[in-house]
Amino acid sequence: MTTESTNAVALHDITVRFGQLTALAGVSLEVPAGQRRAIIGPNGAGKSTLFSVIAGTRRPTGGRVLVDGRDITSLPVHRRVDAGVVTTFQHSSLFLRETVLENVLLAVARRARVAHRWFRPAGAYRDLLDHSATLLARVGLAGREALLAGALSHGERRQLEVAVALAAQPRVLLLDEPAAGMSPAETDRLGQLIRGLPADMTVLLVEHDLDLVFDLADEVTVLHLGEHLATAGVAEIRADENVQHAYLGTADVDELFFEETS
């Protein structure tokens, strides 16, 4: 059983309404620090609204988010970015006209707070450069340091956002639809650099793709009509009729995979 000290993201009792409609419904988990959780759920879940209260683009009706102990529900973004909670979103948030290179480096300036410094030479930041290179390496985008953010592909804008992640040292990194749109390539891609995070580096994935989920989750949370149905690991939410069902009304395991990785 874990406790407040040793998670890394806990919430409690998180609602959220939009007038009548309730989104949330009292959601509560807790993630320890370095695991691999998954969110999952039939659309409608809620998903998307729980990662966006976690993010912090949306405030809860109720609830309360804490990271490492300390709450920051009413924290914004930027302030979450200090307190080691970063986002990558569905949506490329990249400067598509600036260089691989500019996009990393602007993001490590930030986090050495030099970020409004930029009258010196290049070269009085050797070390941001080589930082920034090293993030590029890191995510296997080596070599592509003078393109244009915009001439990537789609998965390597995903691996340059990652990067651009990387930057700020997050201690709990999230990532919204990160596979959405990619080749079965790209997404193999992906899976090995999301493997390939640091080991106490605390990762929260809402995906769609089952097979990338199952693949690197150590326990999945399932969504459910806006409330909390499942956490376990993945072989015991593979088996779980009740997960299946929320799917697609069915006990048949192999067609719920089916349906969602096809």
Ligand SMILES: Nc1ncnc2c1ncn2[C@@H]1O[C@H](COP(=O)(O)OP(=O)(O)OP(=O)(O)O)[C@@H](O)[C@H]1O
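Please supply the corresponding structure for the form predicted in complex with this ligand (the preceding block corresponds to the form predicted on its own).
Partners and other molecules have been left off, which leaves just the chain.
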């Protein structure tokens, strides 16, 4: 079943209803392995709901979720994490009263338990610590290990969330607005980090920072009012009038979409 052409993630006709409200109305998507796929759309388009369906925190009202060709629609979150589907959340899920290092160490230790690795009698804990420190350095938090997570700036917390997600060794990584609240320098670093992720890691990115989206994405999917509006390469999405109207409403399209990056 697992062939080269198997998509890392495939959604078939996903519907999510909250009472009368239809947050996702029959959305189908295919994301090839190793792709960087951005999901954009106005507030309330259904982007976070889509992620929760893939990550398993919300069971869809209808439709199927496949990862590597396997139907995981009924799998609980922890089994999906073990299968390599890992998400960061739009709203922080860190342990704010634990240190930066402890936040990552918890995730690293869990992964080690699951993978039955690093449990050599001597030095195992040292290895977990070293790996945690390496992850923190990778996201730009070297030197911040001993701080409480709650003492970090907003942008740094997002970096820490990425480190926690990477600790689970994802095959499919979902990032929900990772650059929200980041300074330009932090956003730059995040971009470099995402660009430097292993080529076989599939990355889905929800992000309102369109410069970051257009810089990173292989393909862009646009959601609007719970519907799939378009999936295409960056140039095509930028040129698509429907996308501009849906995403930007009556805002100044030229200013928002075509601003020269200085």
